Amino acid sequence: MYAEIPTGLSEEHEAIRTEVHRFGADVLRPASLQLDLLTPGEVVEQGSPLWKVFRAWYELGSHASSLPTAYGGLELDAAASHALFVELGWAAADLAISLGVAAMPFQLAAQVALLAGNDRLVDELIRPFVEDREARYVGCWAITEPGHGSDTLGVGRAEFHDPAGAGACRARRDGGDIVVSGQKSAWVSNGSIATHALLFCTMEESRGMAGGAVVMVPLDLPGVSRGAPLDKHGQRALNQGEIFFDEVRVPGWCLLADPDLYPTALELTLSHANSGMGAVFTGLARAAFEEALTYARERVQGGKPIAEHQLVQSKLFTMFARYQQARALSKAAMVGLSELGGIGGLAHAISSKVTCTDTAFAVASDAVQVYGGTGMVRGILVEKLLRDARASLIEDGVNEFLGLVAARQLVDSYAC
């Protein structure tokens, strides 16, 4: 196999990357291939390979890799986090997203707790999540609605402040509690299995999308119900499903951001989500390239391995170069975002997400082309990689709209 450029990680973090790669090869990829063949209902059933993945990941303690050491987390630096998510994406992008989203509510709650000193968050949610080794705490990011998709992410755009565009899932204060009513759409990742939702909803309709709030909602509260998980073309191991809230009463200490803080909280969350997507799909691009290279060296046509034909060599080099570009950009974006404290780097995070997902789809498509007809057969890894990569151009914001959000950021604040 070709030699990778060194990661530049510390010895400790390189050992973590190696452990995660082994976990990906031994646990994640085989489980993802199994789950790809199941119905959505079978995927989330107790006893399915999905739960073996979650328990193995939590047993490693890697679910708390980004949480502060003050609360018992590993608090990996950005370079190590990038390497971790590349390895997860290499193994199985769908499960990588599921595992990443599982930690999102607790990560944001930890940041709020550090700033505001919210002991209830720490004692009742953050520490129990960090100490969890049986996947009893699983998060989801509930932001999309039946009537709102990528527009919920338009922070900084004029439409974001239009009252006519306010979300339909509403929260109101009632004494010391927050009461939530409405629906989140079937595209909520981990929506079918989550125990806690990082809920983005509307609190002040007059401000439009900007009048939102972020609430940590335990999903075992009265008034919460769910729909069936989606039956999707790709990323089938990533369960997604709708969540309904009927006058759900949430303790006031679960409010992570009110309307005044909402745009900042959204930018922070979107930046981290998009930079994570960049890393995950850099990993998928690497997997597609490696599969194509291995196959090209073994497949004989015209009396010699197809890797000896110049047209195939040209395609392999293009795939390799695209992957290396994605690797460099996704790492730069994640490291730079960390140095900025998560705010002010949204355009860079979006650039990483859009570029790396486009790259993953292009490289996976080329891998199928190298395989020829065999690459179209279910059960062949590159066929699944292509389907999984296609979904990435839409999730966490369609790439075209995200580009407009980034452009607004650049026009308003970019300094030459």
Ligand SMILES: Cc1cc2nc3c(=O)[nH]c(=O)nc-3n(C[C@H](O)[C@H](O)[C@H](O)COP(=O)(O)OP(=O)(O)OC[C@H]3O[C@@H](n4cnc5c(N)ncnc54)[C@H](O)[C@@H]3O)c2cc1C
Contents of the next structure:
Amino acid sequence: MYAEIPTGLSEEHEAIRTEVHRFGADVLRPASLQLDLLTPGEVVEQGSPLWKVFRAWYELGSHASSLPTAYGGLELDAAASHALFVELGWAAADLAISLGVAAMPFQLAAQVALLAGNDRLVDELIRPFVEDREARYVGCWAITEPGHGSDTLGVGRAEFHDPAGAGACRARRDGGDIVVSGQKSAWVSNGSIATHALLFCTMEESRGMAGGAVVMVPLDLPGVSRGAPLDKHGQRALNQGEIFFDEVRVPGWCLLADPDLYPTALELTLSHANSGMGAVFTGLARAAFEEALTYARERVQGGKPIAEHQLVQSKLFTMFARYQQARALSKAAMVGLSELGGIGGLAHAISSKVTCTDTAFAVASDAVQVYGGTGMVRGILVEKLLRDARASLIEDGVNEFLGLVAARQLVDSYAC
Ligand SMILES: Cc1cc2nc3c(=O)[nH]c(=O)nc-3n(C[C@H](O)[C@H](O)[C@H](O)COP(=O)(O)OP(=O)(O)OC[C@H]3O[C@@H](n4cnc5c(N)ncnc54)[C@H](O)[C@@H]3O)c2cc1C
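Which structure goes with the form predicted together with the ligand, now that we have seen the form predicted on its own?
Next comes the full complex, this chain leading.
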């Protein structure tokens, strides 16, 4: 019997991986398939399978898996986090992203609190999030604007410092508060359901995109409103939507990074997000490979299973090899980044995101090919995997542009 090569996890972490796999198979994947067929409005309605997923995840305490033990989190090490996100991605990449993004603002806030000390952040946001078992605290990451997409992520590039390129969503200091006005685009993941936004906006226009601020914004404050949930062809279980800010007054202790710290905060966030994407879409590639293998063994055509045809075997092997490459790369990037303390490994995180999402798309496309006509039918998993993987080539940064961001770092500072 052929089995997956060992993960190298401790017994304790292997048990977590097994538990997350079971959660993925029993809860996440069936919910994602159901949500895929609903309208975006139905996806976010109370009573939809989305809330069953969120409540089950928070009930397990897994939503706080990356938060420090100092604040009650599980503080999984990087290898265990990698295994966890691969399992979630295997089950349903769209919901894996939704659950991952839900924790993002609280993770960055915890890092800031650990470094700078901020009791209000800890008492009013981080601990309540960690202790939450009903999904009452749900985060989102809001950076893209209607007039600003790839350029918001161009940390290190010359145009990032061009005053003419500053973002339109603005924050200003007013007394001890921060006042926010402007709009974030319909692409904000969890934008329809989030209770808190990790808002990346402009504070010093004269510095261009680099003059930003990161503000934790509770989304029940006066002046916050939202657009309708976005209707898209892939990752349909991942709710997305616009958020508008009209003179929203946020207490000063919610400022996580001012313009001096902004490029570092963005690099940290981008590195974290990209390495997470690498792991999630490694999982999707594995799901596509496994679906194709199972189908090829079962589908009898011309008198024998199609798995007995050499061309099908060749395709299956290529899919397997690509998945294994993604698995090794995404793990190395996540572990390496953690050893660096989250900063200094952006090019590695981007390599992981770009390679693993390209791989997921290629392997999902091959899986549809192995299925033949059946692979085009709604309700067949590989058809959904292909749509979900397609979105990942744009999500958290268009792959081509992320490559330019990484290249800038390599040209400027790679030691040969
Ligand atoms: C599934 C999904 C989830 C997302 N989640 C979030 C989220 O949680 N929060 C959030 O804020 N945003 C989110 N986004 C938005 C995402 O980060 C942006 O879509 C992405 O950064 C690209 O921006 P854009 O769509 O405006 O494309 P554009 O920036 O307009 O780019 C369009 C094309 O032009 C190319 N291009 C742009 N600039 C350059 C350049 N300087 N040189 C060469 N080529 C260039 C790009 O490569 C691309 O091919 C999500 C998007 C998707 C699809």
